[in-house]
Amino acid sequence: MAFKDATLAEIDTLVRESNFAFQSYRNLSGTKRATFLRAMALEIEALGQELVKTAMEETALPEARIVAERGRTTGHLKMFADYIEEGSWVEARIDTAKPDRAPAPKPDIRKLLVPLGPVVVFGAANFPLAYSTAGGDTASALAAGCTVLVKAHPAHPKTSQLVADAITLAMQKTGMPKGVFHHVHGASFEVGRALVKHPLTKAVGFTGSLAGGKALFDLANQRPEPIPVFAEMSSINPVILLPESLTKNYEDTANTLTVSMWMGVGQFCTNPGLIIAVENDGLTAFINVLANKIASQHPETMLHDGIADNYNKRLRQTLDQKGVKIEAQATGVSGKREVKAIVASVDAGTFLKNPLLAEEVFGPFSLIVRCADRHELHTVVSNLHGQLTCTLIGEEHELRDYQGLIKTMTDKAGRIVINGVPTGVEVCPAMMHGGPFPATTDSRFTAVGTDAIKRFARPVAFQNCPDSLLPDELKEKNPLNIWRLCDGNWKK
């Protein structure tokens, strides 16, 4: 099945339809939008093995991974359905008037979050379901009351189309306005450019490379009316191994990190691409165990040719740098998209002098930075770019002793992991999946969890507005029975 790139005329028509639909969709109750989201989940589940087999064929991912990702996708939709049905997400704030206040009367001011408008979502290569057509960006934007236009990722167009058809069917069954959701194909950059630059587009969601995300961000800021781009782009997710813990637990630590590094053939945004430790006997023992574990791994197939080619290219560039030594590698490869896991090392001084070594190699690769002492370790962490995660592994008393380092890590990342691994992003209200640039384009927001909805909404205040004209969430009698902050007190 061949899919043609959308034309500029088609894109213009679809964005206009999306904007027209937004004018009514934004006014639907949270309950009605929740019904739509749950219907989306049901229709995706109803695709059954057809969706699983199609995704497997296009991505080379195993069945268990696709099934798990489908569950994550539908679970995200149901989570947002529950969240918007409850209603407090709009963050209603009410400060009533005090006409007798001196020296000046206080006006009645009420505030809540409102949807931005049509949102363009770019499907991700490494997650054909959970970060693509019906993924977290689409789910949170629709939940907020925005309409959505998805550009399918060209690496899995059939999978994307199946999910898009399921969403369209859910729209029809729940009576959603035509244009609430649209889906286009586009292998060329021109399709993405046209979607971002269209004057009626109000926001963009993207998961992918730094080059791709930065290009979209720049396009959005070159518009006469700049718009927000919420792009998740690049992270090497440093793992810091403290000396005493490493000496005691080097074998368990090596086993755990090998699994994390090789998970999904290293094609996760939270892959541990950097390991930082002070040079000692524990580090030597750790590397020996790690080398044996890596050597036992068999080559596996990456998602598509582009990812495999980029991995091999970036890997060669990194390994060719002065002072970089291969510590462990898996057996050889036979297929074009097959790759092997590799771990290399470099001393901290060389690492600090060569910015290329701090760039992401997207795939099953980790670089160990050997530090002479604690001070050098802190210097390495202080010089890192923004990250999605930073991990610290140590004994409890060591962790207390390294509180200054934890504060530095907090400045560098959106999620701090203690005695664990960065892979595995729990979908829950407390999750922060974002971080300072270049991890994302806006470190204030998360792409996972209920707070992801805030990316696609903005606050509006109503001053001295008659009750009959206020949004229901702000009316005096609270017809929706939601929690509101009224004159400094939470009330229903």
The other form holds:
There are 2 protein chains.
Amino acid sequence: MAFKDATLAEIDTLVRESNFAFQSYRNLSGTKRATFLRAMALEIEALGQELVKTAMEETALPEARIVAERGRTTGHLKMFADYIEEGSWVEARIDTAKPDRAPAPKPDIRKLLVPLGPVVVFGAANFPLAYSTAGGDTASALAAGCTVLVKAHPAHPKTSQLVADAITLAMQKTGMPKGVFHHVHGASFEVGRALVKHPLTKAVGFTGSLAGGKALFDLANQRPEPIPVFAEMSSINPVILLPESLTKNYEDTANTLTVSMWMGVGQFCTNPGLIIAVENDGLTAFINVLANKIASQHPETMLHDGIADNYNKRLRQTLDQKGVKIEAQATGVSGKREVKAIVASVDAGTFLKNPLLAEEVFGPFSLIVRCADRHELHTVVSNLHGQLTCTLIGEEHELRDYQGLIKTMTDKAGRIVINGVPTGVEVCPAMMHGGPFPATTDSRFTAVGTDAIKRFARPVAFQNCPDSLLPDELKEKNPLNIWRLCDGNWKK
Amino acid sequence: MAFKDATLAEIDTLVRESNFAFQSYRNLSGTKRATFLRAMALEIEALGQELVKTAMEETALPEARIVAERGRTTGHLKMFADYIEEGSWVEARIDTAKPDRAPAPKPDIRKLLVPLGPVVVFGAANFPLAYSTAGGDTASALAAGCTVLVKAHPAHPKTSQLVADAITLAMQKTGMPKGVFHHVHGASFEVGRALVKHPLTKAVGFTGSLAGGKALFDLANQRPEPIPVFAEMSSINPVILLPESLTKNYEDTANTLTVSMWMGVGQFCTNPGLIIAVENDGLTAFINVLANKIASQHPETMLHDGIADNYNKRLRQTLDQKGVKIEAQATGVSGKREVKAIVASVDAGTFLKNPLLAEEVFGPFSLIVRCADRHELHTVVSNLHGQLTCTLIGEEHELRDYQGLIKTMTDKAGRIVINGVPTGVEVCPAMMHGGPFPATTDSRFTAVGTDAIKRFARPVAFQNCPDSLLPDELKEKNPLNIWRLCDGNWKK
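Starting from the form predicted alone, produce the coordinates for the form predicted together with a further copy of the same chain.
Let us now look at the entire complex, which starts with that chain.
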């Protein structure tokens, strides 16, 4: 089965249809949209083993991972269905009129979030289900009331097509307007460019490389009407090991981190690519355990040739830098898409002088930065780029002693993990999966959890609007029974 | 008194100081920051008549307006002081751990908003107090815990300096770290450019022209690390007059709209620059009243030469367009900064064909678009750019009949006004002062009201963090007694 790139004329037609569908889709109640999201989940589950096998073939990911990811995908859909059915996500704010106020009467003003319009979502290579066709971006945009156009990732077009067909079926079964969801293929950058540059496109969701995300961000900002791009791009997810904890728990820490590093062949955006510690006996022991652990691992297959080529290229480039020493590597020779895990180390002075060493090597690679002392460790963290996560591993009294470091970590990352690993992103209201550039293009929004819906909405206020003409969310009697901020107080 | 442009070296020093001050300022409690904001209000009030006279001299605005604007400015400061003292603005979300969950335990995750860092604020020509040195952008950024660097608007440098000195005094009296607030002068674009391009600057607030705001937006996005720009730029604030209401109330409507159009010599961002109506006897009568009203007005002085020159240039350009007819104008010949109010009209067909007619003419000018019928009226609204406001004036049953039009207005604007005028922006939690491009560069945020604080903050999540190390807002016992979303429920 081969898929043709969408032509520019096709793209124009699809975006127009998407915008037309938006005019009715955004008026559907949360309950109706929820029915559609739940139907999507059902139809995806109904694809059964065909979906699992296809995704395995296309991505080389193991069955357990694909099955888990499918669960995460349908979980997202059901979570957003519940969330919009409940309805409080629109952040309703009501300030009632004071007709007698002097010198001027206070008008009645009521505000809620409304959907942006057609959203273009780029399928992600590393999440063929959970961040692709019916993934988190699609689910949150559809939940917000936006229509969606997905560009399939060319590394898993069959998987994407299967899911797209399931969504189309769900649309039909729940009577959604034609054009609520569209799916196009496009191996060439031109397809993505045309989707982003189309004047009716109102926002973009992307998960992938810094180069790819930044290119879309630039395109979107150079449009006559700039639009927001939510690109989740590049993060080396620093893990800071405090000295006493390291000396005490070096074995456990090495074991846990190895699992996190090698998980999904290092192809998670939260992969721990940087380990920062003060030079001591604990660090030496930690590296020994790590080296043994990794030496026993065999090469594994990455998602596609491009990712493997890029990993090998960036790896060579990094290992060629002055002062970088290999500390641990997996055995065996790697094939075309096969790669091996590698851990290298460098002293903090060299690391600070060479910005290339702070750039992501996407895959199972981690760099240990050896610091002379606590001061140097803080300097290394202060000089990092923006990150999705920053992890601190220490004894409780050490953590207290390093509170200033936690503040610096907060400046650098969207999520601070204490005594854990960065991989494993919980889907919940408190999750923040995002962070300062270059981790994402917009540090004010999360790509995971219920707040991801906020990326695709904007506030609109109604002034002195008759009750019967207000959206239900803002009507005086609160017919949807949602949480609203009324004259400064939360009420239901 | 002459003010020198800040040099590039001075700007570098100031932004560095601002970033250094941020490291301690962001750790202050809401209560401490509130003390500072209230002290700012007190010191501004203490400037007394000197401030009023200086602002009047520099802007040609009348005393009553300046006094009212001072009240609005100190009102903002006190409102944000109350808001951050109360503390719920950080949007705390808490998802507690489920250690027994299968297959993997659920970690404890808690999220809140944290300040972005140093913010550059550009003083606005048309609000020498309320959107300049200690205006809404400065107040909301300082409230969020950001430090602020203000570039004085070159049209009112003395006013700006007086307010800056008052802020400095408030800083000293409340023991704020040096560098929390800085103030620079700069008639040249280079000063603004250097402030926006400085690597330690994290966000920008601007109110002014489309050309100015878009230039800053482009600069900020072309930085190695792009940063958000909140530019409030260009809006013609369409007012739609429905036929029955117009026939019935043409006199009242004309009187009210004339006041709104001429208020502050048309120099409000919510000035009604476009009036859209179906051709009928009501419209003819409405224009007659308007013409009489405006003919009795005398030329008034605009804020500065540049604004007056631009008004006259854009006015000539617009009036020179094919099909544009002058319907009403003020009497007298205008001097250099003096301008007169003008209302012109054009038929909808011509308007739709000539995009120039939909662009802002900043000043006391309005264009009436005569539509053949209801369908053409809807087409005109559908083809508008993004707006700050969109107003609909109609009888209640007419409004019900035009619900589809309200949906289209919602797509185009941040605030929908029913049977009112767009000028007069209430400062309250439900206010949305913003809108789709080119009204602003980010339709997802408001520049007025308590939610304006959100422009200068981003979420950070803490995973498995010991209670004693969490920010107070996230501690288990809720010591600040703020509203928090705990496992999906709002609690205090």
